[in-house]
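Only one chain is given next, in structure tokens, and it is the form predicted on its own.
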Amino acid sequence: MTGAARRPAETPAAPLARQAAEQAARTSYGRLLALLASRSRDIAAAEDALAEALAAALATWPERGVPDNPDAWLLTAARRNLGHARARGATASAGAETMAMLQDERDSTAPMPLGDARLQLLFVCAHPAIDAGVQAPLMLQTVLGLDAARIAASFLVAPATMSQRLVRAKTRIRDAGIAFAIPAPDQLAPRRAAVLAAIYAAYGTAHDDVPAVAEAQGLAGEAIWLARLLGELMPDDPEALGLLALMLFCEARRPARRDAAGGFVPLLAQDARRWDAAMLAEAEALLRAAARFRTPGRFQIEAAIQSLHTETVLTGTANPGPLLALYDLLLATAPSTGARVGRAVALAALDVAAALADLDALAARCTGYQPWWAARAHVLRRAGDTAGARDAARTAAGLASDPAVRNWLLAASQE
């Protein structure tokens, strides 16, 4: 045969080698920049490796199979790709830190860990120097992969304004030593809890998503992973228990909390058959798993509340006193406007004039927040002041980011 040599045929393995190239890109993503990044303290640059690798995967496993430990290969290849590229700007540190990687890779045959390195991931994340903004970005695309266009819609910024803060809090990283490490005991309560809301965070862009956006494949699946991640690795924190529980009981109800239509369709009114039925009933056991250890804390109390309001409408029976104790006690342990807001609703269910007195208190500050307009509408068509209502639930409608809870208030406001 004459002329240039082909490149040897596809073989009926090929789709299997590159789905199981992909799985481990989905599945050890975290765990694998995690080990890279803990040894030579530069994230972007264990991020180049890893993608390097990954490639190198995509184009050779299809061929040559795929190799008994994935995760290892992988994690040689990208072991192999950092020192060389560190060989290539050496410096005498630079050489001894080639050399340990190196060393690494002869080790690579010795069981990974699994868990710690990940979780030494989150909590440089949420470090101190590191802008509290851009802490739940940084975790989304450190520990699960995710590109810096996809985090920028979720967080509603453009791509390079996000794409520069993810590349300055790496710098920031790397050039602050922060250390790839669990914090001491006296340093571990405020990173941790910054762990927790920055994963809340990531969440809340993607609560009011509709049913077919938020699947296991968007930014909400994505957060609940990392809950889970946390709860795995944490198993004994009643507060990841209590996170990952409340975000599975708001995620159960996702599928009713829109019509056929596309129609925005609030909690009370919901279909409790399209609910979910094994999230709720997992989110129920987190909740008593994290009840047993008698610290309660702002997300297993707000858990409480969603388990109280699931039970509502599945039972036809409101308990607005019990409701209104959780609500104290979350202003107790975490107080926010957004707390002070769901009191007053729930108090409305008792005392309409406290209530509406309780939202007139926090007016000075919340002109521009939506919650607040909507409950008020809520208060004031309890109270009997139809056209009061009207104007707060055009308000809220005007402030609403979701076009179907817009549409929503604006219908309310007609009535």
Given for the second form:
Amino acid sequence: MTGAARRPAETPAAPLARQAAEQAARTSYGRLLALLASRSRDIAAAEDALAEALAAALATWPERGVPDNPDAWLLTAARRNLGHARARGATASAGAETMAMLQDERDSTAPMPLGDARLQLLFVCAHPAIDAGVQAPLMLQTVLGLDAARIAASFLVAPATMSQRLVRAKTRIRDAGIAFAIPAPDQLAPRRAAVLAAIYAAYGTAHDDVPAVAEAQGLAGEAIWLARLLGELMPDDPEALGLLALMLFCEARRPARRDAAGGFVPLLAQDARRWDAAMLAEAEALLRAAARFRTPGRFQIEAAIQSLHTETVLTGTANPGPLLALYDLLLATAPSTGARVGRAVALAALDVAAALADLDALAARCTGYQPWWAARAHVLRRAGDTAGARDAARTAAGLASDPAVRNWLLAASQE
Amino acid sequence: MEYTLLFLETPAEMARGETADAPAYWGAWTAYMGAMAAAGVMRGGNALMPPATATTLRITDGKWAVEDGPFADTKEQLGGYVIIDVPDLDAALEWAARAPCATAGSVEIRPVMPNPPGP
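Can you swap the form predicted on its own for the form predicted together with the partner chain?
And the full complex, kicking off with our chain again.
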């Protein structure tokens, strides 16, 4: 990972020890942070304590050697820092409870069992009391330790705004006393859906004609890492498998999305030989494993749509009927503007007039929505309205932030 | 809320507007402006003539200095600006990211001062 943020400033440490410290940061950051914050619910204090411990590791490991259990070493050091910080903050007015917890923190020198509290941490990040827009950033920061500036860029938000939102969310978790716990069975389904949606938001939009911001920022890998983690922590959840499958389908096609000259290549024109075959196979296997639970959901359906697109390119045979059926299922399960636009494009292969009517019905809310304009250009072209298709393609180009996509749409606006 | 997007371009990017690449260059800008108009966010704006056409005036201690060219030799030059009306900075950033010069220069986003302080 390039983003083990909160990483202390470079010291002239022995490379091996630094590697060990960085390795610990990469694989254990979220696990350690979850343990440190679970009792006090104070994520910001836990982050500071962990950052201090990582700095100490970089300073001492080169001299004294890497400890046998780096994680336990870091946890002990961080817990000590946390205790000291509380002692500094505790005043005469501190309640007995605080003092007891303080003593507790200082006394606990025995290595604590390294249970995995990351799932609880993910549930905290996606708690309904936390603003939906900051849930994914919060996950990237607390589980992976990414810094606010890098997260801000990938979500196209000003760095100061992102920092502020993250601080506010952490304060809310602490002050509202949001529990580090797996939700009760009656709340589990909606809470799990929120965790999945936040991880998907970290990946960015998966629409093939709109390259994800995350992709441009190199955060796609981090989001997939989160999805894998979730799959390991909740192996019996078909939607967790579906989400990972969906992300892998999109990721596998990334190499084929640009031609040799850097030009944009839409999905159906892609050279399948440039897809990542191993990743596609894994995605297909995940989708099959999810299907065995016989509980369809939004991410499984979206992954199935991507699987069908893949097959269409590989066989050269379009499957408009099954594609439309999947979109209908998706709209019944998780209605969204994006899904409606996708359905209209699928429908255009069967009934272009009906597809156009569906798009028209969405017009009022889609004036600045790039996929709608791109879809409109496609459907109008099919309908034989060349002038209308050109205009729509031009507007879609104006809404594109990726130069390759913009150029491709501009070319379409002149065809 | 109103924001001004200041479009800053590298000299190389700006030069595209007067070469064989001109149709692609202007096509991208026309599409961008058209999309802002279609979305109903545009309040005004202009493209500016190239920096070489600029004249800079400076008065120091009563002495007038009139120079050919822009104020300073910077890496990026102002190519134009728009004023947009959007809910917040996030939305302004989204529009800025769509500017053709975002990948060949930069876009500066400044809130428009609602009521300039009076005397």
